[in-house]
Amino acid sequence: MRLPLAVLALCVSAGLARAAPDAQDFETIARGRALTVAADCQACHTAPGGQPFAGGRPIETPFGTILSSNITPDPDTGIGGWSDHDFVAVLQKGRGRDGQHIYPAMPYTYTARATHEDDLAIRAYLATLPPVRRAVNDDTLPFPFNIRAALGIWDRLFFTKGTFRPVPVKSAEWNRGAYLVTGLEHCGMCHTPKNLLGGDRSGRALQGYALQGWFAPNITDDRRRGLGSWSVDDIVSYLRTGHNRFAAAAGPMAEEVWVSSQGDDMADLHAIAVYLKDQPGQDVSAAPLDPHRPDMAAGAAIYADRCSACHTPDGAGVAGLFPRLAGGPSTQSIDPASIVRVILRGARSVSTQAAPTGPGMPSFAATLDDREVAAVATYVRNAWGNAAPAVTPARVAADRASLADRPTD
């Protein structure tokens, strides 16, 4: 395999010329598979009940829903007829095979940081997959968001091209973690707040964002709302198994663990954890609400009756079975979307370890009204040293109505 001349010339001019990876080389394909798993490509490019990587999964955006593309090597409906240049252009430039801008639901603002060599390794692995003939219509956004030319303006505002550059004063492990988190792992795609145009609020990187009816929590080292109380090993355990002594993965994060991070190399998981622990949070001081408030008193009674048997009276939970609520970053998030959703819809966490499992979190939508859900959520967010804004019945009512249109988790 040869690098396209334009790319080769660029590499030579930058003093980076090297042989392109051989797409038939086993080590290249194995590395490409590991990178594909790290990038969580299968989750987005596989429709519910569909063939892996064949596309058609609905991807929610603030501007409408689009369908993911077929990335199997089918020559007509997939990427089998693409050149290496075509493939790299998607990851590095956010451009499709025809040169059109693609929507940033594809995380090219992150994958652009990956090296050319890693891009070609992913390409080599995808070429080994069974081809699936499935045409996907990705022009599903309403006017005016279906005008792709406008994405050129969006890119100029929010897309910085260029591969990752190591930070010389940081360790090799830190830089590996930074390469993954800000690149192929695209953690900020879910965990970084977005502006009105859907671009990252770079000044608040990894500080949490609401999406798909959940709140992707703060994953900086913020001691109250982030990972400040977690050790590096706690983060590694969570990414590897879906559990640690503080939390259990549910919702989109459970899928991420199951499809992606459980398969990551342990050294890479450790590097990710080291990088995240070095990301400063806001550490805003907060005081818990007065326990004598009517909603706190009502919430305490509901918790004792409905929740304490599993999560324990002191909110400590049971490691590996029922999540800890005391000191939990998700519990104290600015946005209560996740805790309200779990109370209303229930949740089943994921565990990649062979261990006894509980029955999962049941739904209380039919047995608790909006006022009661708000009260118990407010209590959990302000008991045992927790501190977070109160949840209102109006917020619960709005979330209940929104969840009615969503499939069961």
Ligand code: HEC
The other form holds:
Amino acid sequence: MRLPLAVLALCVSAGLARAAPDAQDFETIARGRALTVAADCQACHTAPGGQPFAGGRPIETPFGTILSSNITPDPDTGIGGWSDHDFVAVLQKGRGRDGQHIYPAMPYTYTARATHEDDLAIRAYLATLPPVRRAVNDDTLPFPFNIRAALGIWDRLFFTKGTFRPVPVKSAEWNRGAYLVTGLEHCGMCHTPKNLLGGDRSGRALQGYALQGWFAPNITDDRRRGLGSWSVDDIVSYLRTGHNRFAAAAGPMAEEVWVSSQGDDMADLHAIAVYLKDQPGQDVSAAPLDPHRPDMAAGAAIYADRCSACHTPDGAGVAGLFPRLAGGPSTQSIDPASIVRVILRGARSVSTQAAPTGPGMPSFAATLDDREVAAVATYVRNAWGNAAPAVTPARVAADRASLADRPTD
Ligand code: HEC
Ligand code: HEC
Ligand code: HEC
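The structure above corresponds to the form predicted on its own; please provide the structure of the form predicted in complex with heme C (HEC).
Entire complex below, previous chain first.
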């Protein structure tokens, strides 16, 4: 389409030129939107009840809490005045506009794997958002982490730069899954064990990590602690709906499904599942605890009384309603944070476009004491072929106290 010059000049002066992108721009923006959803940018960059992408959400890190930035196109308080080069430097290098280090609460150790082209597509999409004027106060980290320069050392220790390199012996689908999981989807940010400084523990990718009072389980193909018993389709349906015949997503994973994976392309979810099923587990053999131990016997009685009506006496659950507790990583994780939390707090089902809200689980905080919660958790972790370390009453007491400081979710 050719416009007379005068009309074109008018459009430009009225700022309409950008409002009439050509087909290729549309394609880029649509792709950028899908990548922005996959990467969860909105979840972290939106304060509770705040304007989308305008920043200010507190992000818990091993060093302290830090606030996310305004990434709307506002020229003063957002990234409207940034060049593409400035923007790409954040995602690829963890460097801010004036070259200062960004905190790894922004998952640049993962986004660095994305291609330049994908970064620019995300930028193109963000540029179409309404600008929001909102200055975000700087972070409140204790010394020495409040010195951004110290992060240079952190980067040298834990940050490998460079975009994703396909593995030639693997299929195109596997490589697509690897690109997403190790890159923009940053699954390892929650699921990979961290060292004391919050860096990913190398060689332990996706083997499980405790965060925000939850445990993000092992999602390798490990038979006992991981997804060994899940099929590719089981993984796809969990990521798409928050449920499958084994589990129901709660806490940070419910949010992940709600804001991100439920909107992912089916082919991408399939690729993610294919990649996860190919991550070797450790498959350490473990023997269940003796059913005659006092805590196991007490736990069996509490289970029969309080839990079996929903989760069924053999722990098989009811598909789509009550999660299966026999087998699977969420009950047998080394760290019992999630099971203790679910018993104390109850759990609300995540509702997605693909699955409306299911039934919830009541809280047992008022009706079971620390010893009883520990016993029933220990029982569930060691019944029906499950095997995992016992949960102590002291652990339940500690989790009960720390949960008291957390808002319900
Ligand atoms: C897990 C939470 C999280 C996710 C996911 C996340 N960010 Fe961030 N981001 C942060 C935090 C926290 C900061 C502030 C870091 C700092 O101040 O050092 C930040 C900083 C930034 C900055 C720097 C802004 C500035 O003013 O310096 C940009 C740009 C940015 N993020 C873009 C993105 C994009 C694009 C995505 C999706 C691809 C994304 N972020 C995903 C948490 C996140
Ligand atoms: C913000 C942190 C976070 C991110 C990001 C995240 N997860 Fe999770 N994930 C969790 C937590 C916490 C749980 C445990 C939820 C529960 O107990 O209901 C979980 C549970 C799961 C489970 C179920 C395991 C089970 O046995 O019940 C799967 C599968 C999973 N995540 C896959 C993924 C994949 C794939 C990604 C990346 C696309 C991802 N997660 C990103 C925190 C996260
Ligand atoms: C009224 C029915 C009901 C009762 C009673 C009940 N639960 Fe649940 N439970 C549920 C539902 C529904 C969910 C899934 C919540 C969700 O969607 O996140 C669940 C989730 C769980 C989970 C998390 C499973 C996963 O895959 O993440 C565990 C563990 C659990 N329950 C254990 C127990 C124990 C132990 C008891 C007894 C002390 C109990 N439940 C009693 C309905 C119930």
